[in-house]
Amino acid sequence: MAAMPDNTHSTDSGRQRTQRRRARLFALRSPIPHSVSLSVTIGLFLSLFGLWALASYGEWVRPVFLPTPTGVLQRAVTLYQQEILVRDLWISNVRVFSGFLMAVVVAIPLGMLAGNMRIFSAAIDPFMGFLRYMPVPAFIPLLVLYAGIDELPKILLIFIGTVVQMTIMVGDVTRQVQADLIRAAMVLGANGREIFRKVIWKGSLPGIVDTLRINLGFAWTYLVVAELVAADEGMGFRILRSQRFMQTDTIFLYILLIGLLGIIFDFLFRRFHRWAFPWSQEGLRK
């Protein structure tokens, strides 16, 4: 009689190899495949559609605070047929990217000179810890003093909100340029300026451009700030318009907007910055 083929060794096996995936998914600094990373992401944001169409289209919440997403879609298209949602977004990030810009011009040059000679950290780091904890708001009536009520104050603001952070940000990622990268550089003959351009700029140039990936964020969180500053139009301006009318469908309908298109910029730095710096992506290989 045939003896029966015994499959406990690779029923243990399978059951191995799944506990050893497992353990690499929670594991610290362990990277996952992008299959799974995708999934997670996906999941996360489908539930929580799920909830809010569950709790709007079953009546849980009144609909005047909490809108349902077909009544947003809706509200989405009444505005682009009046030409309203484009010229929205279209103002609202040219004022972000206005500021943002006019950030980047200023941080980073101070930021590196900061970080790198004690005679400029003496001055700016202690002016920026200074300005860090002045609320942006309370320039408002300064800027409407000095710069009038048109563009020019809503895109100050943002530069006021953002500058400082990535100031202080620059500063750091330059510091941590190893010093024995500097130290070969002096042994090898380069002078200030080469060590400055070839060595502390090159080795920070990858956290710099994930600093302004951040701060970008910090640009768009400014605009219902700087919006309130005699706007007539704008996503920060028609959020706050609708709070006074009541009508949430609107409000949900712009900050979806500035969600999603906090997503694509981010998207797009990480893909820039994996493109361009290849060797300074973290991972744990094994």
Second form
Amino acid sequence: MAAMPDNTHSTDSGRQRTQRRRARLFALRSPIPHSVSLSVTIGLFLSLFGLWALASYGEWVRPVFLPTPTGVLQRAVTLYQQEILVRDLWISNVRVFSGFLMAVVVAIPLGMLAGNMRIFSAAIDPFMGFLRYMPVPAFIPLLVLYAGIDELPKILLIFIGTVVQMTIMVGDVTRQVQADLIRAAMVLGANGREIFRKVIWKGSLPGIVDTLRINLGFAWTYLVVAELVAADEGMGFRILRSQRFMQTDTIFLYILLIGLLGIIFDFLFRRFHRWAFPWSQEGLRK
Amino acid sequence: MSAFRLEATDLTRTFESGSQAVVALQSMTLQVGAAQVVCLVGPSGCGKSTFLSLAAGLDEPTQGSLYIDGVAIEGPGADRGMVFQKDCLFPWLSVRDNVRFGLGLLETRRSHGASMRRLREHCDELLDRVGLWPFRDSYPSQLSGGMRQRAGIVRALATRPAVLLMDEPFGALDAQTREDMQILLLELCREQATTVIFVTHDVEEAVFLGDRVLVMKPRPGRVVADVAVNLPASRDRHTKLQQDFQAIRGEVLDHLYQVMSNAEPSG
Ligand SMILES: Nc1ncnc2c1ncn2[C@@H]1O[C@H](COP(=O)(O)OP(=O)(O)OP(=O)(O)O)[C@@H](O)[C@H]1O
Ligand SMILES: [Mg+2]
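Got the form predicted alone; any chance of the form predicted in complex with the partner chain too?
Everything in the complex follows now, all chains and molecules, and the chain you saw is the first one.
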């Protein structure tokens, strides 16, 4: 890190102080000022946006490959007026969350059982390992065969895509509750059920919420695949169809919207985590 | 008073690891009276923690038995409390809820409203005694190591156990805090007439706290010496400077050196 030449008038110690402050920004696992953190985040988005604007308005790239920001915005307005945009957003959210919630309902109990009772881990762990490497899109023909072409196969595909990973992750999370805490509870007189409820479950919860946050992202990545199945609306469907008509602006719009949804859900999950588990926050002690 | 508070007869615990069998504890016989403090010292692997686990009811002996007031130990019970080397507080509970954890469990089992209220008050009193009252609503991660360990002790004492089992509880503390904790522990246990089994690596600590110091040796784990600490019951910082204290400390150290030198060649 070279010293910036902007403080020629300041004293030696002044420059040293700036240097030290700058070095601290790169210290391992140390907090940095909130303002710095925020400006780095916004700065990255803005510069990417700037690059996009430059390349598209400056016509470095042909418009059919790279639409302009205003082009994308216009497309958004058009699709909104045609009542397509909201409809697509709604139906895709319904699909993603239905599949995701199904996976949650299955994965949390399975993961908790696998993580805490050997007899269940003997059954569940190898089976999940067996399922884990299977390519999810390969299930589409079977799903269509079994579940038709309505909403069910699309939701099931998202379910299949997330449930395995989620079960494995919940199992790992609950295994991480320290054996020492379980021993402490036993000595205090807790029986098996109480240990499960008051120690293992409580101790796993923050990790489970984190697991859900990560897996919601996975669920969204399966959306496009799910909407390969005889869909006529939805964000994934719209992206695929726009390719056929070379509507790159629509593709951009929908990809960006999915990214935006990702940021929003992530934020909400983190907020919830901080609110629900104040005890597990890093840097609680200050 | 025929029965001892804590009694071990021919207590043996072997661990099968692969083809080998490790005798963690061999034919240990021990009698501890009410309100006595017994310290266990010995090199690593001599079965100190194994004994505590057995006494806590977390583990079962291969042979022999353990009794509390003449009743054989079968699993953990409210008559025994345990303090671990790591504080082992539940991170999601406030200090006060941690301390009341055992009470909460008791409450769901029986409904002695009046005695429960007394125990709750007792909890709060103890918190106050150890200086944690202002921190009762804090989470463990917000406390210092010494404060956490104090909370751990209060939690173990909350249900007024007859026997307190402690496995190197002060090992991770700095010297000053450690000494404060030793004095505090003696005070609290004397008030409640608690019997204490205290495991430590620190001979000075053992002599300071104990009415007796047991020296153990590994492979197989056995008690090789039972040193009586004939010092006045009330102990403070000056105790450690006394000649008697140093003499007993020397005696324990001699036993320890002997154990070490015997254990070394056999590997
Ligand atoms: N669960 C177990 N499985 C196999 N062997 C064990 C187990 N627990 C203890 N042992 C063995 O029993 C012996 C005694 O162990 P223990 O933990 O009681 O020693 P310790 O005196 O507490 O040692 P330290 O001072 O290091 O804590 C050791 O040789 C150890 O390897
Ligand atoms: Mg030990």
